[in-house]
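As structure tokens, one chain now follows by itself in the form predicted alone.
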Amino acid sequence: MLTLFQFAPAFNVPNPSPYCLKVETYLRMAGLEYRVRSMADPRKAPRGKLPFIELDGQLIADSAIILRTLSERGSDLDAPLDAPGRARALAIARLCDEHLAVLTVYFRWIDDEGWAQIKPAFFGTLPAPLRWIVPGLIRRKLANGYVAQGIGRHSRNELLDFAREDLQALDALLGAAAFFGGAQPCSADASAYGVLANLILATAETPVNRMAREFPRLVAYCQRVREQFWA
């Protein structure tokens, strides 16, 4: 059986990581059997990040590679799509994975409002003195990574403008359809739900969470996916 290794649930969503939630949502949409193993320390993962899966004795890391592997093994949510439809699904997934999810995590871990909620949720059970030392070390490492990536070089308002543009684009791409795949979900829906649920349904409060809830179609979309695949 396929085993999914990921963080434990938090903030009233199945997973606080957009990428972990993406993979598990794909598994549910594809109707695959799986089991979950929760991990607290991603440094023990094959590439130092979660999620990863174990499938037929092989460890497969990175959410995009996981979905590609599942697709190649016969669980392809994009099978009904034509070539332009597959290209559209990929573009939506990249927007969610490589930009909006990054902004979501930034405003949780780097922005002070989000950090005030993340710190006790992730590190509150650590014994002293680790809970006084470890959170700051991890936060600084993430902040340095964001500077190297480029997002950390922008002002707070510029980052919020980016987030609004991403949400506006997703709202327009969804339109009146039930899913980003149309009447049925495609691979883009796994990525979209992974990040949008962490913005719209999660109890963690950041400026981006509040912004996302201003889009009624995206709110209804999250509720629809939750009811159909997570009830």
Ligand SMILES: N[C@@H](CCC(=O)N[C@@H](CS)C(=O)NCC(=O)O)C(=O)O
Given for the second form:
Amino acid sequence: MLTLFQFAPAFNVPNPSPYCLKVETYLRMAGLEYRVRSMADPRKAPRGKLPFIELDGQLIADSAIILRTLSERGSDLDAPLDAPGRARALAIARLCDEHLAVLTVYFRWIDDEGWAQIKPAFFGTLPAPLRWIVPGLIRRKLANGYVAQGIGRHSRNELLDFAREDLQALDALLGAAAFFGGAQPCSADASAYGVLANLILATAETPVNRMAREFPRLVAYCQRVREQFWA
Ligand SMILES: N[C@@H](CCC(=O)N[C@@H](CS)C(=O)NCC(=O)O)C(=O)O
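Same protein, the form predicted in complex with the ligand this time rather than the form predicted alone?
Shown next: the complete complex, the earlier chain at its head.
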């Protein structure tokens, strides 16, 4: 049995992490059996981040490596796609995972409006004095990471422009199709739902969440995936 280690649900979505929600959505789309173990502290994960899975006694970290491993073992949602279709799926997944999801998490943890919701939701039950110290330490560590990565060097408006470009691109790539894979979901749908559900369906409010809800096709997409795979 495959075990998925991830954060507990929050903000009215199955997972507040786009990467955890991506993996669990893939498991559901591929019809795989799994069980979930909730973890609060990603430092205990093999690479210090969630999600990771345990499969046949092996720990596998990173959502992209998890999906590749599952594909290699016969659960390949991209199998019906031709080479350009697979390349497109990879490009959409990278756009979601490496850019839009990064902006989504940034606006929750670093922008003040998001932080005012994250802090009580994730740290509210910590005992004092940890409750006063730990949130600021983690936020500072993340802020330093964003400066090193690059997005922490941009103005708020520049970041919002990036987010709008990402959403416009996803809206155009989806077009009138049911899924990014066409009539059936492909691997890109796992990444897309992981981040779009966190923007469109989550109760966490940030400027990027509000912006994402301006795209009716992406809103309908989230509702479709939720009804088909999460009801
Ligand atoms: N590349 C990783 C990213 C996973 C990731 O960034 N997870 C975040 C939660 S959204 C995390 O565990 N962060 C903990 C930390 O950075 O200390 C993947 O695709 O799985």
